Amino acid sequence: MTEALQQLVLITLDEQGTIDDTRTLILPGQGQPATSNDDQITILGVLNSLLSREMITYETHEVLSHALTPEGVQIVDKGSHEARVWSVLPEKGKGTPVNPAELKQLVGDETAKVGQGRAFKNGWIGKEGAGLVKSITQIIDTTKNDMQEVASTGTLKAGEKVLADLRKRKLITQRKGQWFTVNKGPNFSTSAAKPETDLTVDMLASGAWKTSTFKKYNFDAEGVPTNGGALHPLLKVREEFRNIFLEMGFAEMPTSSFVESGFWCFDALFVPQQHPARDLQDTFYISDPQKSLPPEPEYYKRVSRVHEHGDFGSTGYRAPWSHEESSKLLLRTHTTASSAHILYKLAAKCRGETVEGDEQEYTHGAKSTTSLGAEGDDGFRPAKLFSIDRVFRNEAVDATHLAEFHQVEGVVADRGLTLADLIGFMRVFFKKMGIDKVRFKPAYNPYTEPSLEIFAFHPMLNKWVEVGNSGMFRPEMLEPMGFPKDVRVHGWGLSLERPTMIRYGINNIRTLVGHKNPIENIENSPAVMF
């Protein structure tokens, strides 16, 4: 079809040398002009070929018509709803008037109800008692004469006034056409044959090239655009949270190990080791190695000695301790087993010894005054740490639950704090995220005591939801890493995935991080929490 019609506009320039209306072309296979507005556009995608090639020139002219809505083209087939209503009805004195009850069941709801008004308007129906008759003998269908001159034409000999009427009764809708006029281009030719896009190395063997007409290239095209990088919501949020601990003067912990020991994970958090979390339902072990590196020699000693027999004002858990437990590998189940790593160093100096690297573990390398304070006469160093990064539970995967999630953790480090000040901070935190309203339910930590659940309401959601667990770290886990007694330490944790899901309104996490993820979704996903 194509080629033909191109074949069609070329014949046709070269007999006439012009073509003043495309509507006046024979399309190939019709056998009648190219009229409609379909048409056109079927010319009008031929003509933009040719016009690549400079083979042609055009220019374009708009035209409005009419068409018939499927009220219309109905009129058009069984008359106006007036012309309806009026052939029901009997002559005045010579029948039974018709009621409206009676009308409805002869023409139909819709009919009786636009035709009796333009019936009686145009004088073509009257009232006789309590019904209907004629007032005339005969009548003109004005409105089905319109329609059929419309749907022959596509506009009306009437005029504008009468076209404006029959689009407000909603019988015609007005749509735009165009046509075209038509003439030679530098490049005319009758032969519509593509030119060459690629010059191969069969062309320049054959000398083939020195004859072909190639397409010039089009310096102007634009390319198609390059789609930028973009943060996955989690990334988005977890930066928002990683900038409110900064701004509060927290210095960021370093969590790279994923894989820790039973010792650093659990026994040195004071978590019994015939804790359930420590099942292989619950935690995944490593098989190759299964064991770690020794931790220092005298730490272990006074872990393993509040552990099983008390100390530091403990009775401890009085159960026999396993050496074989704690040099287990693990993944880590809580990024605290980070913390526990940088809190031991940040008590080195208070045990008198040097641990080297220690400031930088938890500084990044950035000396901070405002978030690790001033160094006492004990040589403990008041601080404030945090770390964002992965944690792994061997969990079964469901709509809320991974084995593998994000957690947010904080640390505070100082003498004399209390439970107020955990309490205080907290309002102060979850207020910077754009939570106002929170609150705190006891709950029970193997290594924080007092501990306390946190709970926000969310408008979103309409409840009060949990956001988090915090607590104050045992004397049973502080004072064998070297801590003066009055040390006190806050610590609190809660999931990235929980706050973007809600943020998001994601209600499945494996759409958050799964395949079905669009990454439209990703793209376009605001950089703002709550």
The other form holds:
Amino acid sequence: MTEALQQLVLITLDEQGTIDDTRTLILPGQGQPATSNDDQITILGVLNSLLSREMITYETHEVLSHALTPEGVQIVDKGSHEARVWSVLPEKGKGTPVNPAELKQLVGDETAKVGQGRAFKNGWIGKEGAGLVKSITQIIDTTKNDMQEVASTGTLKAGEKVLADLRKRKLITQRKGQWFTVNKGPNFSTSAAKPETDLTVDMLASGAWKTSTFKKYNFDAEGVPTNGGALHPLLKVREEFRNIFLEMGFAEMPTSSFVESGFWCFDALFVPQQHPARDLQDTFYISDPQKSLPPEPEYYKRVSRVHEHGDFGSTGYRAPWSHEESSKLLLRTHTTASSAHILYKLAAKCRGETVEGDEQEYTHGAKSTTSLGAEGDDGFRPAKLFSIDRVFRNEAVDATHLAEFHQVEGVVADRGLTLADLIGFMRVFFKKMGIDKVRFKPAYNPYTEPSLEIFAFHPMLNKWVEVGNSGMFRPEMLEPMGFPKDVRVHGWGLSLERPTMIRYGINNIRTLVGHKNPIENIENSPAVMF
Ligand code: PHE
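Alternate state requested, the form predicted together with phenylalanine (PHE) (shown: the form predicted alone):
Below, the chain from earlier opens the complete complex, with every other chain and molecule after it.
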């Protein structure tokens, strides 16, 4: 229809030079002029498409047109009320007159009531005794004819007076309509070849662009809405943890080095070189390059001595020290490796080194806001630090384990800290996460003593679940770094994945991380609040 109509408009313009009134067009497939409002709407669509190609120009004219009410439609169908009354009556003297009660039964209450009056007025019917009969043998049903005319032309030749009467009788309603005057545009042609939308390499090469017609840009068109980025649930929960730490006055440690040496990941933490965690089955080792640069020699000596022979009041492991083991490069198995770097920097002044940039060196620039105390004569300044980043373990992947995950870690360094401080800190920390019920269980970590596993009561599972691990860092770790003897450092760590899975009700980690996680999950996952 659209193509044929388009062709009709162009050919008419070609033949007549102009279309004065689009209501005179006879639409393809229709035998009569396009006088109805719907027809004009169809024509408008085609005109706009031709206008965008500058093949035509057009002007809009407003008209008031009329449409039939449901009652009007019924009249087109069955005739006017008066005609229906007339049609059921016998001719005068040729049958039994119909009394009013019978008439109601024959044509219905409404038609009998309205039709009788008008039929009398028209002189169509008359009385015979108590009944009604036809007065004339033929009628012209003007109302029905008017309805038909309005239906097809939207108006009446008879004029406004009759229209007003029909409106009063609620047989027609007025509505606004449009029609158009059409003229040739600058790109007028009778072949409505689709205009090009893109200038292509081929068109440039062949020179076809010279003769092509191009579709005009529509700068008023609204663009396709773009999808905004979405944060992964893990990142949302990370933000929540970050806020908890920041509220508690912690500064964030830099944790960008995923690759560490055995020295920083284990030795500096007093993890024995023979510890099973250092096995190939548990830790990913780097094959190229395999060896790290040597750490600072004096510190390295102190660390190896405390392992091999004991020092600082400790008997050490008294096992052979392997330089090779210490220099192996690996993917860090915990963020405590990064904490060790930072703690070593924190103790720089205590070792008598001059430090420039101060705390900036060991945090992302954010200082511990609620500093636990001022710097002492020995160069020690208390610190509260945290990190949230990725770690790697050579584990078989299953519903709850991946070979990589995120650790949330908090570290507090101050003089004379006790286990009670650690427990107190963790209670506050977990409470801010919405976990009120926590319990602590003695545990073992090579680098902390005492060590505590943290359990939280899980109301949905109705049982105590392990949520983290913690402890007071050992003197064998802190003293080789150069911390004064009265400085205590405690720390705790937990995974980011577990609380995230609990928050979002996910029970398989592979639907949280990796290619099995549908992008919609990420886009639609709500922000969470602890
Ligand atoms: N690094 C420990 C872990 O991997 C967590 C921890 C951090 C424990 C700090 C004690 C102190 O689980």
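Positions refer to the first chain, counted from 1. Predicted, not measured: the structure shown is a model, and the values here were computed from it. What we label the rigid core is the largest C-alpha set whose atoms superpose within 1.5 Å from one form to the other.
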(message) Does residue 95 move appreciably between these two forms, meaning a CA displacement of 2 Å or more on the superposed rigid core?
(response) yes
